[in-house]
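Taking the form predicted on its own, here's one chain by itself in structure tokens.
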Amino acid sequence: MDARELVDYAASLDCIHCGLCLNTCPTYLLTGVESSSPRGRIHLMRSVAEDELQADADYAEELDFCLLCRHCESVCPSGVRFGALMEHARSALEPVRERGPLARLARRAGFDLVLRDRSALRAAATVGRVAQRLGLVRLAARIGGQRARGLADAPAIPPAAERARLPERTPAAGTRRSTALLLEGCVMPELLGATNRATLRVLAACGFEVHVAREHVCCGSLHAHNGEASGARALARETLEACDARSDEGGTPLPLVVNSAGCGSHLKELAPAFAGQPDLERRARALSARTLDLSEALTRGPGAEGLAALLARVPTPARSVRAAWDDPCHLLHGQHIAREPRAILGRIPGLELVPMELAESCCGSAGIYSLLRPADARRVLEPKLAALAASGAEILVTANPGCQLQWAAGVRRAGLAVRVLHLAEVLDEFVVSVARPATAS
């Protein structure tokens, strides 16, 4: 392979090493080592391009050191787009790096099968249960060595009843002001399944009619995220035909409703994995255009219509709850959305909001990484935990799955009094389960 194909090396020449990012990047702030940080990593790229670097493990360590929080792509002047370099860089690493037996097993196991069919997610939910409840996840955290401890953080896999399959249609509470397709996911529905029914009870409390595409099952965010070019492809074109097939009644696609932050950037930018396909392209690009982060869907026409209705019949509670919101990575970097959230919670009744430091920086989950690199993964996390018990909050308040399961595993470490909360279950605890009836005068 030529060693140029194994980095985008015109974009990477986007970089002035001005050094803005280096304070913002997570392992940097770390290691202090220049090649963990944003432009230490590519100039290593741009070395393995030039043929003064060979790819070989350390580079190959770097690569997945690195969290893609794109939290440098905020303060960068130059407007690198680091996050589909480290992409593009870990795809093109992928078929030439040597991996053990075990490891490549586990890739295809989860991103060949598991990832890529309900059947096999839910059977591995089972499995995985099974283990929790015998001891076995805890047993194999302590004796399976440094890459195995991150087992010791794995979230509690609900039983089958909390697991179930939202709706097909869910028609909305009271007046319908709106239709919206809303993204089920890979992954939630087996850890998170609370947070997609408090997300379905909340949009149709606002007045939408919510449809779910149940034969759709993953996004490819992980996959493209983990240097698995053709399964995100695949992923992504089979999520086209899933939403491409729900429509209103004029025939108009619907908008896709996603409370998930890394599926959110990754559905908004998902164009580039067809580049030379222009139809395929193009609905890429319709699609991105009509996905709505939840917190959008809520701020924007009908949702912020229906949020204000359903608001104006909250009673006032005898006592507020203090509640910190953290913005996720891929939210606030990859879709510079922060306002939204704020605001709505911000509105709720009986819920102050409390500044947090350090809101703005990553937790340390992205994605897969608190599993593959718990010690890291933890570090990351360790002056947000400060932050937090320094806040006050009595609720932490995300809005993707990764830095919930994050923050979860790390408030209980540090034992710290404090809910994590997504967003959607917020509302749902606070605004939707105690307004009155939309009759009462």
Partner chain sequence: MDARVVEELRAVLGRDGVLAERARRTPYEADGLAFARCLPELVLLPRDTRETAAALRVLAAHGIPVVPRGAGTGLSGGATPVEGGVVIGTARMRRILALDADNRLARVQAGVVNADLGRAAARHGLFYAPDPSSQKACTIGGNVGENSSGPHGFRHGSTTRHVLGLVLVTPEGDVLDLSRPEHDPHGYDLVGLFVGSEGLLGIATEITVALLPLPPLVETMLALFRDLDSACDAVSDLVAARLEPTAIEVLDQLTIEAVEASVLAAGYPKDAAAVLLLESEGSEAEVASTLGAIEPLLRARGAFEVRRARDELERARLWAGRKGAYGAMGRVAPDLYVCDAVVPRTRLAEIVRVTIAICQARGLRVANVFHAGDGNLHPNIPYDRRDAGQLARVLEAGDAILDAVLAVGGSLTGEHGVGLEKIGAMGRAFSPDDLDAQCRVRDAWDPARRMNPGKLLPVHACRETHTRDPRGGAR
The other form holds:
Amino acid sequence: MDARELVDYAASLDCIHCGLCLNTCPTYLLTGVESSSPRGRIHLMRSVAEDELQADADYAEELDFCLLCRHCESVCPSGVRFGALMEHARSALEPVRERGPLARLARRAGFDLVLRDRSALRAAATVGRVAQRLGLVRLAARIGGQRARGLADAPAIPPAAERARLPERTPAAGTRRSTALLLEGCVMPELLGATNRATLRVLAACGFEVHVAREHVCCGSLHAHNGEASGARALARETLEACDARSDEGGTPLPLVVNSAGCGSHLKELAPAFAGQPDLERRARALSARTLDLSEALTRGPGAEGLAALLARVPTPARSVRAAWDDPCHLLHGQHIAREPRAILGRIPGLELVPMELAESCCGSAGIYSLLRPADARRVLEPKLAALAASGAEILVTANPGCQLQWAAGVRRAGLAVRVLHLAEVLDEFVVSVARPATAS
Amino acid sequence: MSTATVRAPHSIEAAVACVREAARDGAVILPTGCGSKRSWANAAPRVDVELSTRALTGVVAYEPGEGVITALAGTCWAELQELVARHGHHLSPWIPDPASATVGGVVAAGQSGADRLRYGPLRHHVLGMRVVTGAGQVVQCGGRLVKNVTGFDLHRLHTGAHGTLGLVAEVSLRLHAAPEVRAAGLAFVPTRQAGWQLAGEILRASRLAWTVMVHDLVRPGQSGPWLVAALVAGPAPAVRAELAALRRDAPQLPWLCGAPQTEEERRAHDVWSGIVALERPGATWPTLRATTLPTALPAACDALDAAARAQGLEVKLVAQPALGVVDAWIRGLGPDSLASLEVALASAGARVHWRGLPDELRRGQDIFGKAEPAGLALMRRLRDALDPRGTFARGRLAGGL
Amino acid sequence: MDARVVEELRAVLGRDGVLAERARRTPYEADGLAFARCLPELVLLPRDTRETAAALRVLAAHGIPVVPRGAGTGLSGGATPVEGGVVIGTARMRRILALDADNRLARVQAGVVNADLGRAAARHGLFYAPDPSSQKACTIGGNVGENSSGPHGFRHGSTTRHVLGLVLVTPEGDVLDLSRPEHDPHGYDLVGLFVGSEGLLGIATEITVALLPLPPLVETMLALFRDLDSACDAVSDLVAARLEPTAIEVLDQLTIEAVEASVLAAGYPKDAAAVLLLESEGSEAEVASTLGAIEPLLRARGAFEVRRARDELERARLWAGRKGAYGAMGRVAPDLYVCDAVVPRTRLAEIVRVTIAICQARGLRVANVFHAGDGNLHPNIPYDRRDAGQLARVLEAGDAILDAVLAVGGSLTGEHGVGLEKIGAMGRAFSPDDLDAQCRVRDAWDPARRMNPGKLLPVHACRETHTRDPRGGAR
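And the form predicted in complex with the partner chain, for comparison with the form predicted on its own?
First the chain shown before, then all remaining chains and molecules of the complex.
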């Protein structure tokens, strides 16, 4: 393979080597090693493209070590699109890189089978739950040694009842203000069904009629982040078809509400997956334009009005609870959303939003990173756990499934008396469930 | 020293000739200005030629729009002060004896002023210099620009080196805006503790203070009063606003301040000058300057008091709490009491520098204290590299440098 | 690199402290002066003074050259490795060892990031004054090495004014503790000499710095001009009037376009040929009187709009835009050559005109964004290093600018250092006797000349090292 094809060389030239990204990079902060920094990784990519460096195992390791949190993009004055560079470099390297037979099998099973097919996903969850209940996972983790340690850190899979799917259509509670399509997600129903149901209740309470594309499985963001470009393309196509098939009475495609920052960020940058196919590219751009994070859906247009009306019906409780917001990377750095969730949380009666240091840094979840590199993921979270403890918050609020699981595990390990909730769960608990019934007007 | 020849060259070229001649003859040179700070360094074991800068005078460059002045080493400090004041500039350090000090002497002795709290130590104002080395070369160090990082900052080595590394022949200094208004605040307090407290209140409320001092006006064994003196200067509206804040936060302190150029403003300035003059080492009372961290200063003063009392010495203190500096005027010193005061201060974490000791006490003493400065071996190597043949008199700084 | 040396170093630094793999060494081949490159034999990352000293002792025993490195944001090639040498990085020395609010000082490890120290100080109502534009990444150790400054250096001065003490490791690996509680050095001012010595005298591992109280009020003012000359003349007027704002910066149109196209867009007006960015701090009365005195002078020089930042948010954005200007130029071309020179403040407009003419004559674009109040110019020349002819013209323009600056009594560098970049011009700025004195000082500290050879001082012994930099050590 031509070395130049391993890297998006033209895009790598945007980096001017100023180094302003260094101090934002979780892996650089952990190690102090520049090849583990955004500037360093771009330098490596350029060196590979310029035939100065072999795309060897050390190079691959530096690509793998990156959390793809894109914090660096938020501070890059030169506008380097580091996330896209890294996705490109990983996927170009994937066909030529060496992996052990077991790792290769696990990868293919995960990306080509489980994440592509709802029944396989559900079957995997069932098997996983049984294995966890029987203690087989811990056993495997012990036998598997370093490489399998992620298994022990894997989140507990809830019982079948909690893994129920969302209904195809849910009417608005009270006046219907708008209609929206909710992305159910691939692993969300299996691991965080409660979050999905809370999202549904919140949207309905804010006047949304909510549709769910039950045939849809996965948006492909995990594939894209992990160098599985072809899988990502196929799933992008499926997503496009599923979403474009849903429209309102007037034939306008429904806005797509997403409660997973990682998926939202991916869906907002879907067009490059269809490069060279102008029609699909156009449709992808249109889908991106109507994709909304939950916090956006509730702070603009009819959603904002619905939330305001709902909040007006919430009595002020006697005691307030301190909550800290942790910016999911793919919300803050991927979608540049910082104000909306804070605005929502700040308006909930009885909730005191306290500042937390390092809120803008990665928690270490990073998609499936915490499963692939559990030790690194834990180290990335450490300083943030300290910041959480120092903030005095009783609730940690996030808006991404991976972050939720990562935080929950971290809080448990650290023995902190802090609940980890998704923004939707906070709204469900502190707003929807305590709001007075709407008076008929 | 009485046998030394005195040479007073009129130009840098003539100074170079003097140095080359001395170097050729193996003679040892002591650079001098007015001689007012000779006692700030140790007595040199041998001096053959006193190289005086008294004829090496004159302003080399002063463009008021640039805010930098360059003068030959022998130029009188007071003359420079007056020159730049005419163009609205202030020359830091503000020293008590400007008429008997030269530019070269101030820089070579590393003398900071009563405006240090506001403008920092002398070394912050020295932008560059020309130095005549022991080999008779003229070396440019730094430059005449307010900002410059080209090459090593050799001028930092010569500042405070008392001429042990070469003759400072020309100096460039950064100037500041002259204050529009000056205000003086004076108050008597019953205890030194109350003095520290009042000084702390002033320092917390003030951004424009040039100096805040706690003066000891009493004899040992007596109580009070202590004098707290503060000097504030700057643009008129800013000084007025600050005085309002000070009157609120430190109400015990009355202030003397009027509009620019009025009688009251001039009186405030006279008070200032009087206070600055208080810092001047007395002709008969040697001064001990002790420096430490500001928070450690009260304890150092107490230790100094106690040790002086035990020796039956008469001592008066002038402390600058924000800087961690105390000057003690002491009468009745002998060689033993020097050592015991040093020990007392060292145990309180303070470092000493004797100034104005009579020659008989200075000889055989290290006026910088017994403790070797860190990096002494390296300092010796640097001195030997810059003046390999020992043309300039040695043994005058800490550690025999 | 000899395997035994690697093993000895691993024994003192641990496996993580020695980077030997090519992929992990590669990013260290350049600092912010990206065109100068040389792959280091090893990269060493000690965690404290003791490890640094142990590593330097091993390197001294084997006669291996050493290049110290902070965050590698320097723009003069001060951290460009040398052939056969190793890099010692301070990136794992990131602890703030003590913050003494009562005495207004902090003791930090060399790898502490400038902005991190600022944040820690702010919790005590204090701040650390030197604010290089790279302050979010650059380290205090690197700032000490280069005697860095920044926009607020106009009022507060360069790093050297704020360093109270150092713990440093000599080239032979001896630890020298020059932390001092007293104000003035006893003996010679080794700390003052070390600051700005660009890594030639050893490695500072711990630094004691002075902190200042945060001002009660800070106001930022923008003045818009229709031409760069008038903006420069206005600066000369402010300096001559002895006004003392905390910062006086100039940004020209090309710079503003780049900044406004970036994530750092701050609302700089795109219709002005030049913008003056001024700041004043102090009490309300102090700020009001300073800015009140400044405005008429700006208007007299033709400022067509003078306004103040509305709030803290806008103020922060204006500064973020100014400080990201260098990086934002990456949108204009793949590479950027940043000149750094100081001229008398009475000659600003004249020299800025000359620098523009020099670039134009060589078919180069130039963006000017600089610390005008200090006379510290930064002509930024965008280029593409893959075009050898263009790079040669850029370097030629850089040299011509330095000549013009020296001709009016200016200096080669105000804050970036001489490094590799300007070593060829040292002979034009200093006489042989001046340079001889500097060489003597270096030889007294580092007789073997192993520390950062080929930088700062053009001495014969440095000439055997070379890099792929076209202007490299061969000069």
